[in-house]
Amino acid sequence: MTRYKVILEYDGTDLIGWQENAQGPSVQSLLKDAIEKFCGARPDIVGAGRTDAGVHAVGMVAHFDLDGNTDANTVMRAVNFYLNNAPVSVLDCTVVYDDFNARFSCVARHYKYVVLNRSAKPVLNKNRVWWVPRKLDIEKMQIAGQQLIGKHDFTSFRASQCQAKSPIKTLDSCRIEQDGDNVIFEFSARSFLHHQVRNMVGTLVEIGLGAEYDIDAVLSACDRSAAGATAPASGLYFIRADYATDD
């Protein structure tokens, strides 16, 4: 038995998340699929994060085993031969320690969530980014911002399906930059709660429009309807996961 951990590229916007489910087509049912017509096997893979259903990655890390000792490029090739239809790439492969986890190994997730300002609506980025017509105050929501960062209780910040045991949660990382038309938010920490980055970035957006959120107090209630709304799926991106060692 061979480990292979792969870091993938996959466009969310026609897929109903990370999760295989009878719903539709996921990130996982399309790599398995892949996987047993390149080899017959249909592996259980982990991922470093499991996305929402438009949701996009650059960098998504998984792992899987298989039989026997393929070369991790042959691996590679046979896969995205068998994705070449999908919105799901394989841009590496290598093979790695029984005990490496895509999930348990990680100390660290970064995720981009992107936003066009700008009073024209998108094209050639239609479900790859938020519209927001209205200019956006990009120093207020970068003072809000670096309030989030820290060790809080981000039951606030929480969507009520989470499944995570605490909401306790250590954000190390919030930047806030202009890039153009786009703003562009990035944040950094160990793990996540579910829909906690979309609803940072849905409260921030909402303070850059002029709402007067105190983050202390949003934090502090611990309560869902004290922030602000929850920012659609098509913006954001999981960026890369980090490992303690290159495994």
Given for the second form:
There are 2 protein chains.
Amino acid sequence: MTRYKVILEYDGTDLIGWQENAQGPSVQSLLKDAIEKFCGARPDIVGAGRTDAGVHAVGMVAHFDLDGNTDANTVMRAVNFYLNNAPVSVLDCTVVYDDFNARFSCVARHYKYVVLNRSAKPVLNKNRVWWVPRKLDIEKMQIAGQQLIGKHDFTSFRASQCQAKSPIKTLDSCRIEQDGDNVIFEFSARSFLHHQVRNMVGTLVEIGLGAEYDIDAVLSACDRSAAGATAPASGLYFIRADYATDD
Amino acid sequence: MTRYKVILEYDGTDLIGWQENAQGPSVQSLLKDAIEKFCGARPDIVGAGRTDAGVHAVGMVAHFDLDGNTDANTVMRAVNFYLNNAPVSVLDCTVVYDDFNARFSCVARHYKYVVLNRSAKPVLNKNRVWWVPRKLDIEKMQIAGQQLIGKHDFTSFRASQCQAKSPIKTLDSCRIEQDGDNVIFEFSARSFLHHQVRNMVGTLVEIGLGAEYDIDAVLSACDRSAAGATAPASGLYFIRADYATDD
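Let's see the other form, the form predicted together with a further copy of the same chain, since the form predicted alone is already up.
And the full complex, kicking off with our chain again.
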């Protein structure tokens, strides 16, 4: 048996998300279909994050096991060949030790959220951004974003269906930058609650449009209704996962 | 009568190109449809460039005339409203003097071409790049690109259906840069021949993959078969048009 670590890009627009279920194509199901066509096996695929429908990735990390010891490059080429026109692509594949786990060995996860802040609708980046036509106050969002950093009970930013054992998470960084007509939000943490990034962005954008939220009060309320609306999936990207073994 | 100058973004993937004809939706036909819904008129629309099917724009410039003197912002909002889900968006609209002509007043045109240079197929940038899986030698392409700059007879890079009066053009700049997995080509000139950018990129990419072209010899051959193949439309973007009146 050999364990493979893969780096994935995917366009979540037409997917039901990371997780395989009967509702439609998912990252897991498309990868399993491709692996099955290649070698007949349909292994479990463990990802660093379980993204929702419509969420994209440019560097999702996952692992799976295959019998034998096919070299990593052959596995990558074969899986990409059978992925064919699916909206998933394997960017890199390496053989790792059996104790590597894409989910549990992960020490940091990095997400990016892209808002298109201009009056005209997105055309080239349709389904790739959240279109916010009214002008955002970047500085107000940056000040509020700084207050989210650190160890907090993030219940106010947690989806009701979240399965995490604890709502206490440590947000390591929150950067907000203007890049032409785009506003880019970057978040890093060991792990995130379900919808945490989208709920933080939704709240920050409301602040950028003039809403008066006191982030400390929102956090200490421990009540989802104290924060802003959930930002759409289309602007969210899983960027990178870090592992201690990367050093 | 009022003359409007507009800046356009469009996704050329599902369009037959700039020019209106019976074959399918074009930038011109979609704009005319939207203007007609707004005010009943179907004016000629003159563009700085007439891009082919599949070619995109982030800053195409065009002009058209409408009766009356509706303010530019109202025209922009109305046209964008009626463009609805069409892959065209008006980014800016201004009232200009009657002697402004998006095509004939233009003093410089800027194009960008994006090559995705990695082994895995594009997913998020499908239809937005030319996928070249084999590693390109950037420096070789940069050296060859420098030889294209200047005033030349570009017959070797000219489409057979090109309608320009003269094949002699002056290429003002050619920049080639690596940006992550992308290789970005940027070209500026007062005007270009039909397919000139795609034929230059096609030739440069062959050079980047190891082909031995002598650009001076290719130019002086004045023969389309002396240069490389035409690069696909999907990687090409009309970026900007400059006007003397912009000063």
